[in-house]
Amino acid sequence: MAAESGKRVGVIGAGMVGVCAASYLQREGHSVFLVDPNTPGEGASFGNAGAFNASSVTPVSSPGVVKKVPGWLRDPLGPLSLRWSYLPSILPYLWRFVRAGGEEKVHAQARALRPLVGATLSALQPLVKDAGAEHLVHQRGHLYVYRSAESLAKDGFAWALRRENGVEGDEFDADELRQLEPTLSRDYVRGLLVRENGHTSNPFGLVSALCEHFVRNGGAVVRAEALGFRLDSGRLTAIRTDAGELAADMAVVATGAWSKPLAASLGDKVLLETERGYHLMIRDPEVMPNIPTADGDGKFVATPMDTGLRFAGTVELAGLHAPPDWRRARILLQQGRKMLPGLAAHHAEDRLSVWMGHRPATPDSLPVIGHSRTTRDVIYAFGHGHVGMTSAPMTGRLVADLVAGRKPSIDIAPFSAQRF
């Protein structure tokens, strides 16, 4: 039940943000409803590496990336591919992107996110416990692997970066590797182990599980696809739906890589765009490291789930409608095999599975939280990018704050939507 002072609040949006704020909302006594028109947490939430990196403070456009990209657009099979017919509707993004991987932007950009997502597993606790989802939240640590010492040192601005806003890793060289992880290749030579951070090894089952604890406690779930919204006088009234008006006091933008449309019907014009994302899973795998483990060339992850093993990573730049390029998940595969030598050589199909989704990002790799432009009714929580699975629990914490009228906890200036 809403408290008398609740407000009926609609999140926009039932991924792992959305879910979370809806969550957090509804635990300080408002009546939520989500909106979506697909079933809650098949979004870029099923599909992405699972983690929960409170270590993730390093910005995609820094100075050492920038000088990578046209190596990397070189190799259409490489971390990172654009369509070329997608250049001209990208180029204004792409620009402001370089722009922000200078130096001073790059470290005032990781001070911003790191109590963004530093608190990602102590937000999310009281989350799972109250779904009966601990068992799906784990930490080990996330391991990063180098294959030689020059390849670490082409990092070495972002673990500086780390270090300098209270990350820590512990180094291990080749020998101490293999006790520590005894599935890896013996061509990696270096690894960093940030133990802080946390998985969950079902993203999806996770989401899900929140969102049925929600349900149970009296939210509710409107599959539908949110156009707009219904002012009076500067406060809203209602969410345009295609399924009709849906009234509400407050809502929440949290719709990930299609956010931009509802917040330029606000006067936000935001530079978001579609980093697209691929993974392959193998289920019942030979092999299957213990911990997270992301590879520092190939710029890929490899995850142990309760379903199989996940390798996801890559970035492709074409779009929301451009139809998915499934080679770039089968190179996962061919790198995933050369990290894990165990795994066979060949899999039948019916043991592979390959998805592709759609990370929501800013070029500063900053995601949008705050009022709208327009009405303070309506609140942003959008834009996460590769950090969508880790900082959710903490938006959902800064949405309620907002909703509230409280100031929130962590400085939010810097995810300002008016800063483009």
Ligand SMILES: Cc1cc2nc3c(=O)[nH]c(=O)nc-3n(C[C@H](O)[C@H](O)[C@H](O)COP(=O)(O)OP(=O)(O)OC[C@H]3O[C@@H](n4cnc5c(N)ncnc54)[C@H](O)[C@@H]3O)c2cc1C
The other form holds:
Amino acid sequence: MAAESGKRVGVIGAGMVGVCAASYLQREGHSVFLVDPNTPGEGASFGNAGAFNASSVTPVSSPGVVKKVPGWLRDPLGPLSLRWSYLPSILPYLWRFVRAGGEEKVHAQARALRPLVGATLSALQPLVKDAGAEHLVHQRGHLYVYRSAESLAKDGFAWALRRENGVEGDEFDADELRQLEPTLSRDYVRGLLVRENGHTSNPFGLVSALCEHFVRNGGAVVRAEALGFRLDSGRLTAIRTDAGELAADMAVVATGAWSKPLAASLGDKVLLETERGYHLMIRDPEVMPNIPTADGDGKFVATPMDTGLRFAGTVELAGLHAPPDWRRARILLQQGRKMLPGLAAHHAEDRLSVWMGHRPATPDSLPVIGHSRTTRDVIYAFGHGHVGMTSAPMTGRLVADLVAGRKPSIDIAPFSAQRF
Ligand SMILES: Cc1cc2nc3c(=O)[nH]c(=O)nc-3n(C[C@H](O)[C@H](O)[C@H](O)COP(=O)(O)OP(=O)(O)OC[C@H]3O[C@@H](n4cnc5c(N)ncnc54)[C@H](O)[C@@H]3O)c2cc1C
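Since we've got the form predicted alone here, give me the form predicted in complex with the named molecule too.
Full assembly next; the chain just shown is listed first.
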């Protein structure tokens, strides 16, 4: 089918996903504007671990995870916390989350994710090249480290899933790990390095650079909150916002964890939750790993950033409105000091900074990418959960395919909004 160009497209939400979609659409000759009430890149895309992990095919809900949950919830340093007052609101989601973790389903989800995440660096490359932001993206791999052979064995299902999808990991013993990453604690005795993975040393800087390039090329950023859509005989005519209506032939919903009401306004009842995550950063750290490193047990990541050392991770289920619980960020510091013993035992407060962000999560860890139920003029691109930075570039390409009326380059049926 011939590609259609020259449409007026409004991309709602200027996080990594929205900005990648806007950039790909602009490259195809469409007239594109971004709509966001906040500064582009200040949502979840601001403070994440920055990993572009092509290997991230492992859904959050998987066989065995449900059994681990009670232990995690009891452990104050554990990777998961739940505000009990939020439990009634999240129950339907949790029910679907548990059901999504069956072995067969998880294999299918991993297969669906691999082409989305696997293309991360190749899909990002043309955008960063155009934007002159290549210095913000690196390919040094991603290192997963374990304190015992048993804890690596507990992750066996995840590694099998990765291998089944073509991911290769080089295994290191204790001595080899020390040579590879001398800053690491000697408590770590096993490690796997996935060389195809990359990272950005400044997630916010990267989104900002892509967005600035988009504006230099004639794109517009409208500071407004989208409220819904104006349709005429099933065709989109405008995006309704708190600053009035914005005329558009097509719209893309890339509003991350805040996407539910916009999809609902078009009759799509998606199961979307926020998995709140935290980071803690140390400016001028005493030691800095060279490779982004994930602690296999603690489920947090240490990433070398341009502005300091970032520990990021943990999942807190508490909805979009509860205030942050900064103890969750402080826990990352305790764990980080154990991972990198060369760090000081105390840091002056002005060297530390904390952040909380909303991962847009679905029960089956698959994003929502595709047409709305009501009109083909509105395209969804949200719900990327733990891998939104990684999958944003390829999502941008897919959105451009859908806007052009082309068959998407990968199978997007598993990402349908109508699956819930
Ligand atoms: C601690 C932590 C670590 C992470 N680490 C990684 C990692 O290493 N690698 C990885 O791939 N992913 C990681 N993630 C996940 C990743 O950050 C997210 O999946 C990704 O940033 C989502 O991008 P987005 O553009 O969909 O959403 P966001 O960046 O949240 O952007 C959504 C935008 O929509 C705007 N918006 C909301 N409502 C409206 C409205 N009604 N109208 C207009 N605009 C609106 C918001 O203002 C916001 O700017 C991590 C997340 C966390 C929390």
